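A lone chain, given as structure tokens: the form predicted alone.
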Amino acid sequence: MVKVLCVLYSGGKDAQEEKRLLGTIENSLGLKDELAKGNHTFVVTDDKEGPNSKMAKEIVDADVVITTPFHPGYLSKEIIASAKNLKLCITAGVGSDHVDLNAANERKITVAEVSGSNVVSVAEHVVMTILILVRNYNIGHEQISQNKNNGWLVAAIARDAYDLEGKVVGTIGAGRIGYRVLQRMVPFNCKELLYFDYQDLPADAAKQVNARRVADLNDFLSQCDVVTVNCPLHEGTRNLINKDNIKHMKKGAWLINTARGAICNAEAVKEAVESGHILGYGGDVWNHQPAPADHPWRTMYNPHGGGNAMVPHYSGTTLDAQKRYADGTREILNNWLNNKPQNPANLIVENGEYATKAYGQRKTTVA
């Protein structure tokens, strides 16, 4: 018998009405009944901030911690030190940067996530966000929903509305998600598709999307009309997009980030949008989640009042994705309970070592 602590978000009325919202405390990844049959202790909470939170109190004797990237339980070195029994951390989804992975390695705690569970969902969200920004959708929607008495000001929308066809689109990171974004860009007849990564795509994959690798980040940024960030967060990618290299972006370019908020420096992005150097920024990831009320991305707009396509972190938690990551979480947990080996693709750290190239201190800057 073990103790499993599960940190999820509150779904309230929505989760009560829609049982497929598996990532909520109400529906708890569908694990409650299964763990009860094994007489395991199962604690579910959305209270995760600070030393007096339920997470902080319950983790001290937990064997397993499960959390999502959408309402992450941040497992700092200090929190891990307080969890004397902790042996397994599962990310119900993709992205385990909320765990201090070096501290987990020191304790030989296994960290695993549900690889691939979000790739289609996030890639589709990237495409949606690109179109929202490039077509200046939000300004048009606000005219008819918030300014109903002011008539139609088509020119106020069209002055910052463009076609995606003929533009240069580039992805930082061309892994599972980044490559799918490139695939989805092909029908838009872009001028060119670029990628910045520490290695080349396989020749056949690059040929399928007709994408060209640019090895230098500043050179890459200078060529793109649209930049989308699709790489993991680790020591080498934190603040990867910053005040110094934003200067290399084309004036009027757009920046999209559905990877991790801390990859883009919040203040630098806000300054670039408000000055008009970049026409817009969009995505769903924030450097702390939920985002505080005074986060600079909540209130940034370009000089014409547009350019903000931020939403809460939900791109990888569609109902389809929730089924995938709930099933994957159950598989990881059952493998561990029954001493079965894990799917190598799901392992982040194991036995004190990094099991993936996507995380950890490395010389390269992008995974």
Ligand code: NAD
The other form holds:
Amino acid sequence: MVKVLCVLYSGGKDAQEEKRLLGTIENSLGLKDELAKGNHTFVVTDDKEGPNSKMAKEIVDADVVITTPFHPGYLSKEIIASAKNLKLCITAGVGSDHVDLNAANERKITVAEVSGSNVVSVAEHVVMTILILVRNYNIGHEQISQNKNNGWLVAAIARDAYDLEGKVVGTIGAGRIGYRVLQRMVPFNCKELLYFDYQDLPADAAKQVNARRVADLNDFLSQCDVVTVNCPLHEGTRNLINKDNIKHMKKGAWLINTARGAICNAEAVKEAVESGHILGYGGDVWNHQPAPADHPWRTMYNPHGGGNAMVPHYSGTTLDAQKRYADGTREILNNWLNNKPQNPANLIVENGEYATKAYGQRKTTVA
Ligand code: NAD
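Show the same protein again, this time as the form predicted together with this ligand rather than the form predicted alone.
Every component of the complex follows; first up is the chain already shown.
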């Protein structure tokens, strides 16, 4: 018998009415009955901040922690040190940066995620956000819904509205999501598709989308009209887009980040948007979640009042995605409970080493 601690977001009335909201504390990934049958202890909470939180109290004797990137239980070095029995951390979704992976390695804790479970969901959101920004959608919608500019002033929208056709679109990270974004850009007849990644796309895959790799980040940024960020957050990507290199972006370019908030420096982005150097920024990820009420990305606009396409972290938690990551979480947990091998694609760290090549270039990567 083991103790499983699950940190999820609260779904309230929505989760009562919509049982497919599996990533909520109310519907708890559909794991409750199954774990009860096995006489395991299952604790579910959304209370995760600080030393007096339920997470901090319950983790001390938990064997397994499950959490989602949407409402992450942050497993810092200190929290991991307090979790004496912890052996497995499962990310119900994709992106395990909420765990201090080096601290997990020191303790030989396995960190696994449901790779691929929501990559289409995110790629679709990226396409939507690119279009919202490039076509200056929000200014138009606000005229209609909030009667701004007397409810109808086409020029105020059109002055910053463009076609995606003919633009250069580049992804930072060309893994599962980045590649799917490139695939979805093909029918838009962009001028060029670029990627920045230390791993080359397989030649066939690159050929299919006609994408060119640019090895230097500043060079890459200076060529793109649209930059979309699709790499994991790790030591090598924290603050990757910052005050120094954001100036290499073309004036009037757009930046989309659905990967992790901390990859883009919050103040540098705000300054670039508010000065008009970049026309807009959009995405769904924030450097701490839930984002504080005074986070600069909630209220930043370009000099014409547009250019903000931020939403709460939800791109990878569509109802379709929730089914997939709930199923995948159950599979990872059951494999572990029954001593069965894990799908290697789901492993982030195992036996004290990185099991993936996606979290930076490291000497100790196994895969
Ligand atoms: P993936 O592992 O398939 O691909 C990641 C790619 O990023 C790899 O090709 C890797 O080499 C590259 N990369 C790593 N470090 C880099 C660096 N320094 N510079 C350039 N490229 C680098 O992962 P994925 O499934 O495509 O997901 C990527 C990330 O997207 C996740 O780690 C997660 O943080 C985020 N994500 C967000 C949501 C959401 O709901 N917003 C959902 C899923 C994933």
